[in-house]
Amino acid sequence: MELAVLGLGRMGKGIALRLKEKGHDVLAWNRGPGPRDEVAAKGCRVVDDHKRVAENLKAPRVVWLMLPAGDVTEQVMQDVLETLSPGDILIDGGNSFYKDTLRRHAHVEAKGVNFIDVGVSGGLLGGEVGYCTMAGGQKEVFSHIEPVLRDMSIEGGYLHCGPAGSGHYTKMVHNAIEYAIMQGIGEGFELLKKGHYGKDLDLAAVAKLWTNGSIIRGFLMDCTASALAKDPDLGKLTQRIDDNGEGKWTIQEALDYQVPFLMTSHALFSRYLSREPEVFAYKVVAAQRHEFGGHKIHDKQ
């Protein structure tokens, strides 16, 4: 199938190259020239202006946006939409908030252009072994692009989740679960490091062990083992953990529907704490304990 992939970041580049390898005719665009040159060397066609994408595709055009959620996706989508025709298909494969996606579905389809939202999981390895893809939108449009989703995904790794927005919604909850699992692994290894046998345990070896047959084995444990093998004390890293919004969106959704969502909430707030060189709230608690009970406080050196 002929399609355009707009945005050649970590995921977009992997998608473009995997689809090209599977025999699809891929037209690629990226704001910076480096990734364009890289995929061109692997056989993809490229353009240096996203507003010229449509003129290089045959109808019905298929345009896949793989851009950061928010203003970047909004602007490029509007630019590209002006160049498309009724019957063309516009896909948002980024981590957009599902309420933004619902609004975009209505706006795009009012112009006669079909819209599909796709959540994509798999990280950097997905380009090699295949992604897990979650699509939302009209079933007929999904069926048209199904060969693309099948070829970019690992075997059994794609699904039409439901109506407009359901692909991004499913991916949002997926990422919230990811927050919680990562936090659990992190806290477990902190206890191993600081607990009773902390001086005796080889954490890299434990992580490697747990990738083999344990109940908690899996991709995130593989990542933990890989990181500890490279840097056993993680001394090259700071404690700061960023987030891209999915955890916050999911927690708000849980609040709106009164669904307990404890683990991801803890994980998100821990990420906020990781960015603070000094947490004032902790100082307040220490001061309270000293005031009411004379408990020891630790002065700055």
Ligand SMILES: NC(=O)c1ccc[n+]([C@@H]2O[C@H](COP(=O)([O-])OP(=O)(O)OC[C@H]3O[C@@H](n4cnc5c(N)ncnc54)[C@H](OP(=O)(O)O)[C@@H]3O)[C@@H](O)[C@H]2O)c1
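Numbering follows the first chain given and starts at 1. This structure is a prediction, so every number in the text was calculated from the model and none was measured. For clarity, a rigid core is taken as the largest C-alpha set superposing within 1.5 Å between two forms. First, how it differs from the form predicted together with the named molecule.
- Relative to the superposed rigid core, the position of the CA of F292 differs between these two forms by 2 Å or more.
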Contents of the next structure:
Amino acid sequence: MELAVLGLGRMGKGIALRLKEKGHDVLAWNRGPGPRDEVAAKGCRVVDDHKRVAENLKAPRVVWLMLPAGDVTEQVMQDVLETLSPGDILIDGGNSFYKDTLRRHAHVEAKGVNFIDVGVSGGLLGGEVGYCTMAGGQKEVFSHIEPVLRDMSIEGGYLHCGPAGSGHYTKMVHNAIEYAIMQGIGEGFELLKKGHYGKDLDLAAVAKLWTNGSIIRGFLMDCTASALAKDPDLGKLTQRIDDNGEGKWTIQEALDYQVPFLMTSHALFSRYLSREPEVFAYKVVAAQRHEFGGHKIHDKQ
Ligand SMILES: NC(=O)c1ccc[n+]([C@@H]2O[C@H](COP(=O)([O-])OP(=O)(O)OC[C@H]3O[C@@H](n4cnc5c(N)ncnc54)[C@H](OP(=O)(O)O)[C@@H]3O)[C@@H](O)[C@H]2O)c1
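With the form predicted alone already on screen, would you show the form predicted together with the named molecule?
The next block holds the full complex; its first chain is the one shown before.
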């Protein structure tokens, strides 16, 4: 099938190359030239201007956006939309907030262009072994692009989740679960490192062991084992953990629906704490204890 992939970052490049390898006719665009040259060397057609994508595709055109959520996706989508015709299909494969996606569905479809939101999981490895893809939008439009979803995904790894926005919504909750699992693994290894057997335990060996047959095996444990094998103390990194918003959006959604969302909340706030060299709240608590009970405070050295 002919399609364009716009945005050749870690994910977009992997998707473009995987689809090319599966026999699709891939037209690719990236803002910077480096990734364009890389995919061109592997057989993709390329354009250097996203506003020229449409003129290089046959109708009905299929255009896949794989860009940072928010302003970048919005801007590129608007630019491309102006060049598309009724019946064409726009796909947003990034981690967009589902309420933005709902607004975009209405806006794009008002122009007669079809819109599908796809949550993509699988990270860097997905380009090799296949991704897990979650699609939202009209079933007939999904059916039209199904060959693309089938070929980019691992066997059995794609689903039409439901109506507009449901692909991104499902991916948002997926990522919130990911926060919680990652935090659980992180805390477990902190106790292994600091607890009773700390000095005796080879953390990289334990992580590797747990990838092998244990109940908590899985991709995130594989990643833990791989990182600890390379740097057993993780001494090369700081503790700062960034986030792209999915945890926050999911917690806000859980609040709106009064769904207890303890694990991801804990994980998200831990990420916020990880960015603080000094936590004022802790100083306030220590000061209160000192004020009411004369409990010891620890002066700065
Ligand atoms: N990484 C993951 O594991 C993962 C997994 C699932 C979903 N996602 C989602 O997939 C999307 C892409 O993620 P990624 O990891 O591939 O990102 P990335 O590696 O950081 O690549 C970002 C891409 O966006 C382009 N870009 C950035 N700012 C731009 C601008 N102002 N105008 C035009 N293009 C711009 C970059 O082009 P240049 O090369 O010119 O900078 C690059 O192609 C995001 O929505 C992300 O949340 C990521």
